[in-house]
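Single chain ahead, by itself, as structure tokens, in the form predicted on its own.
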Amino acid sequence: MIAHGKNATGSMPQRIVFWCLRIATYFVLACATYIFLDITIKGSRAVFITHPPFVNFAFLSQAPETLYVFDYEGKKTTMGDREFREWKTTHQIDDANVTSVAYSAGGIWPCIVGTALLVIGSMTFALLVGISSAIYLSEYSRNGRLVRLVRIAILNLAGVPSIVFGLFGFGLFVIFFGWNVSLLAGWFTLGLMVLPAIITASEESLRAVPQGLREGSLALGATQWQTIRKNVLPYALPGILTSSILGIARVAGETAPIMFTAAYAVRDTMPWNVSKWSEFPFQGVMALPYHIYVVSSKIPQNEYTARVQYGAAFVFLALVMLIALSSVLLRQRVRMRLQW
């Protein structure tokens, strides 16, 4: 009876803790759901239309333009910069009655391209360097004082704000190396920013592989590198892909580093429109996070800017989800093939 009484008494605090945690979890989910629904509902109005082909390809395939709003023959008319200039050559209108709204016409195609290029380039650099560093720390290095200091430094770098990485990249790559505002400077800056997380996650994945796989391979006469390449890396690949998913989400969503190193508010030409391919890495680009920041904070807000803000945010979320989903599917496929 005494034990039963203690359990009954102790169950009330446990239930209180349980419901507090449950309510907190549901509150976070409700907030995230509201944000995503708000962006999806308002952003889809800019991406989708009510008549065939039901997709606003102009918004997805054109460059941003200035929007002109004016009254003509008693009706409010809106035109993009190119269309307005052509229309003005054949029509008379008082410029005093014309209102211009920057970046609120056209589309976001250069921003999509720039975001994809920044993600691909920076993640390629980060995965190559990160996996190589993780292999050294896990398989080759001895757990001495220097290695422990290196691991502590990596963990500390993971907590450095992104604005600091942006200023570091600006000082080193843009000014000291003379790369200017370019894809190359953005790749290295973003790659260094996600490098600590990739090294840590990759090293943990390598250490999770059973030691027996290494010992069996070495006992059969394989070299250490052959053992790592054939018996360790394949089984650690799902964990490494998990770190890449986290890296992609962070790289794609950063604004502070690219505004110092890689992004322009407006870029008329695409980065591949160069006379020599060697000039391609040194081209600056537009990017969705920076474009959303500029449209949301650097120009007066109205109904026309809201369309671009939510449309760009909707496409940005869809692009990040598409890249992350590809990594998740690849990870699941690898996990199904490799089991120990």
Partner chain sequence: MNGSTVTVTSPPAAHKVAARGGRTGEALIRLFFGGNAIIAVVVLVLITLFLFREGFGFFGGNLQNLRVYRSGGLEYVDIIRDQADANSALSRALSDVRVKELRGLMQKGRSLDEANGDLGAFDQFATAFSDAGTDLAGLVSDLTDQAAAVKEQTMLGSGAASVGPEDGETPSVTPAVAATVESIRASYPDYERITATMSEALRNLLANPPALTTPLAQEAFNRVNEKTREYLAAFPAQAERLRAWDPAKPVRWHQAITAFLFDQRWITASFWQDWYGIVPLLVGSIMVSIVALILAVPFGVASAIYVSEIATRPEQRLIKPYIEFIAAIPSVVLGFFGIAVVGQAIRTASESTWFHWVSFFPLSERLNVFTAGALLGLMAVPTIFTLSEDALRNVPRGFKEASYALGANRLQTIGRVIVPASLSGIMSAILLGLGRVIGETMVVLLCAGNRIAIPDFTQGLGAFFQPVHTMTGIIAQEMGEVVRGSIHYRALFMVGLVLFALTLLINLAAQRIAARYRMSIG
Second form
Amino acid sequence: MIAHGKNATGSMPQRIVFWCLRIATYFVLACATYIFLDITIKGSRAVFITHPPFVNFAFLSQAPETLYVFDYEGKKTTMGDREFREWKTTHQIDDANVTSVAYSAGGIWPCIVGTALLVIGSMTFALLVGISSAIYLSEYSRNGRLVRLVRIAILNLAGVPSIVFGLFGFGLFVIFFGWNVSLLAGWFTLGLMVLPAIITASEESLRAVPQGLREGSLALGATQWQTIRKNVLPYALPGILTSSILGIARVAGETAPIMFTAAYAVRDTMPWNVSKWSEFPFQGVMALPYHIYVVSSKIPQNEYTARVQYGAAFVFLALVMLIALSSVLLRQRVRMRLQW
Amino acid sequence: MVTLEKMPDVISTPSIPPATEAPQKAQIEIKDFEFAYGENRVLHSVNLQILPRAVTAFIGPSGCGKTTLLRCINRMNDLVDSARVERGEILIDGININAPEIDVVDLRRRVGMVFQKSNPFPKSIYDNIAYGLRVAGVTKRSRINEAVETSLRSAALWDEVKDRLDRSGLSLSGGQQQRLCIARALAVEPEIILMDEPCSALDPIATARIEELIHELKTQYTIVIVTHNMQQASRCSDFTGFFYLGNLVEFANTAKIFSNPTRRQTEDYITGRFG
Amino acid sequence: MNGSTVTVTSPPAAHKVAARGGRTGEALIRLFFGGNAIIAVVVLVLITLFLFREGFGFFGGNLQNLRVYRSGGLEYVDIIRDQADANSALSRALSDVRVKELRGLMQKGRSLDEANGDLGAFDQFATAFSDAGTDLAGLVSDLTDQAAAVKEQTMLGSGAASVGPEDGETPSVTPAVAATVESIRASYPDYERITATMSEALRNLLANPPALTTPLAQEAFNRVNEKTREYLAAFPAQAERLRAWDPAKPVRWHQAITAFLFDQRWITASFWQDWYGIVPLLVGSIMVSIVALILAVPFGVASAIYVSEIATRPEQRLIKPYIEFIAAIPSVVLGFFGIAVVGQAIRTASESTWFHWVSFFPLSERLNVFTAGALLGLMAVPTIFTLSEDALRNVPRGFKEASYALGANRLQTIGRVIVPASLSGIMSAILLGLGRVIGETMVVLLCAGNRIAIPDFTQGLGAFFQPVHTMTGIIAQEMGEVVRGSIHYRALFMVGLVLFALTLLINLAAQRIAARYRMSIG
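Shown: the form predicted on its own; wanted: the form predicted together with the partner chain:
Below: every chain and molecule of the assembly, starting with the one above.
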């Protein structure tokens, strides 16, 4: 009765279907790989150079400038804004023959700084509030109406589009509180946006701590807060932090919420050049994702703009991917280490 | 069970004290106590008196409410959503522990607990023992050192671990972990120790060590133990309560329960006809 | 417990005090954490509140806007304008006919010059056709100038009519405005004269159609002919509309809402009349989402099935994190990639000979619904993949084992047991993917082409290769430039509110379905 020849690969239709599924899966991977490779290869030309030290520090450490393109003595010449102005003092050039391309010279340093500031501030806020909420939900709360409400709110908040967060941040922080376009407004907008993710991740980590530890501690006469501080949080914290790194990737990667709350297309002064430290959070900054938006939509695609477009996209992609990768790796390590 | 029967030499059979008829003041009094999880009533009108410095065992089939009652004595059920006292009270030294003015932290310091599954903290052995003192605000190093040694000695673990107090509590064997948990409970100097099936996850030898320990501890502590194992109850307790479906069916001197129970249900359970 | 007799050597009194002092401390700590937990609720409420706060004034402003449109006579002018525009549209259709005929002639071996010569008669016809509309267009242009001047006056008079709520049912009409409206209406005899001439001219033209040699061109010409007849037949009705038009006819309050929800025009910062109809944006968002889901659902679900049921362990370990990695690609980078690579690639592909059979190829726009949809599809794949994979993995082992035990092979088990059992989980994954796609901003802003118009659905699937604008895109694009407090500003908040409500609904539906899934697998 047992059919012969039916080996592990199965019948013909089964093989065909499985191959279709396999092809679909690898097609998705191929698309993603293509994007990574395209941006990496073309972006590397801006960021890396062929001679030591191999990294184009100028691109990473300068502010964006306008690029000037012109023919000089039969040669096509390109110059950044400052260089061009200096050069003009010693050379004669007819302005009519000079084409200028915005943003295409210099580098992206202020954008990197701005993004870093936005990430640090919003993650501090989100972690503080998120971990506290998670502690309440996992350690203190009883299943009451309020807690159900909180959970529903978290679930739905997670689905709110980022542009709506941007509108909300604009309405509340920028206009109602009168903070204008500022780091502070960006911190809160981005922080609130990742809050659901942080709460969910933190709660999961807290719940992974065995109940026995809590009971053991309480039975020894520890108060609830002592129990949480000494016997729950220390074991949950690695998990909370690694899961939250994904939140960092999201905060760093979002453009829509900061478009009208925190980001400027151009700003000449660096954030630390403020007259008073109290003004620090009330200044807008340049941000890498917004800069990419600006350079990819407001200037044409050509040989002169490709450098800054691909360079910025590559640096940004590399940063975000590095963060995401470290989250994945750390999570694996934490899972292995904390086996209850 | 067979293995246990085969090793009577390891187990020092506790001498069951003669049923003292002398009126002794009960330390824990459970009066007309009813308890529920949500709509589900799990204890029906339990009345019980537990004498100081004796071992009282709760036996009964799974789900009979014995663990629930035990966890009510130090209000561990506060942690459970929807758990509530329906009626009656539990008095310790004459004071109602469910009264609103009672500090539950204080209560738990006086009523220690050892759990079914040993739950040492993922800290060093030393820190495990010191934990209870530290949360109580003791900072003096010498006092903690002293308490660590005393309680580890009381739990008969000192000799095995004295050279590696800085090792993780999780590195110990199952039986040692459970004794560590007992030592941890002793370190805060409770008056009462509750044990919730402390040997259920242990092998016979480790079980024997714990039972021996219980026997020694009862000279200083009031011990309440929940067990599935009737031999264990008969070996190490002075009084036994038999629970069935949330009711305390019978409570008496252990010798009496096991040799001459008054209720039919008790007899059936003890002789293994159900449960 | 201090009343009790402490029999054992009790812990020192010092820490008892500490414990007592700690009780209020504990309560405060609890309160602190609880307070933080409430923030999620507060934020959700605040979002709703602020979208309403900033958005709601829109209706008042828009009502005012619509009232000015009527009382200022702009509506009257627009009736005539529509008629004039329809004539130009027919003229344009004639030039399409000309192109077809020209191509046909050249295929028959005529040179370009010869073919142009052959078309002399047709050109004459077409010129006469468009000339017939010149007078009407002139009238429209005159009236437009008058009405626009009135409108400007009204706006100045009421202190930027865009702001502030409406004041009573009928806005007070200044004598100057009334005078102008009267002068606009006084043009009616001119209108009648012009349309009569025009109608006659067109009829004469239609009676003597130029000869065409190509069947394709003839067919197209017949369609124009048909349309022109319909157009002429509608003239009396148009005249009737103009006669019946009344500047004092009240604009009811609900028209401000219906205009927002159903009007097909989103025209802002225009000298003539602003329209805030969400339909073109909504249609754009929906079309992009449809393309994204059509691409993402098969790929996402297929890879979920593949990874959870078929792939080997090492494959799983590679594919799962990789796909989750895709989720981390910032959307602005994807958008840039769309502009730099995908859009051009799609256009180049549409020009290739392989796709000659597709009627709407080659494409004229590289940024269109399909470009944005394809990239959003890639973004949605990780969401759909991860959640579907979870659902598939959570199907109890027993189901699978029972199926194998009954002699089913792997394909049968997957197709008849595992996928059906996790279907509601997969559905919920797809809905969450939809929520992500419809709320995504940067990709559509960069790649959807940003043309505020409902695509031409007469082209069939070709509509999916036309540029659109979306709800998220319009907010991102226009929010930075509007005057705070203007109707335009408030209209953008209203769009945000619609978006918010829409994603909330999708999210709730996904949760409902997910709950059913958890029940169905026990």
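Quick caveat, the model's predicted, so the values are computed rather than measured. Whichever C-alpha set is largest while still superposing within 1.5 Å between the two forms counts as the rigid core. Residue numbers count along the first chain shown, from 1.
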{"property": "Following rigid core superposition, Cα shift of residue 25 between these two forms in Å", "result": "2.6"}
{"property": "Displacement in Å of the C-alpha of residue 322 between these two forms, rigid core kept as reference", "result": "4.1"}
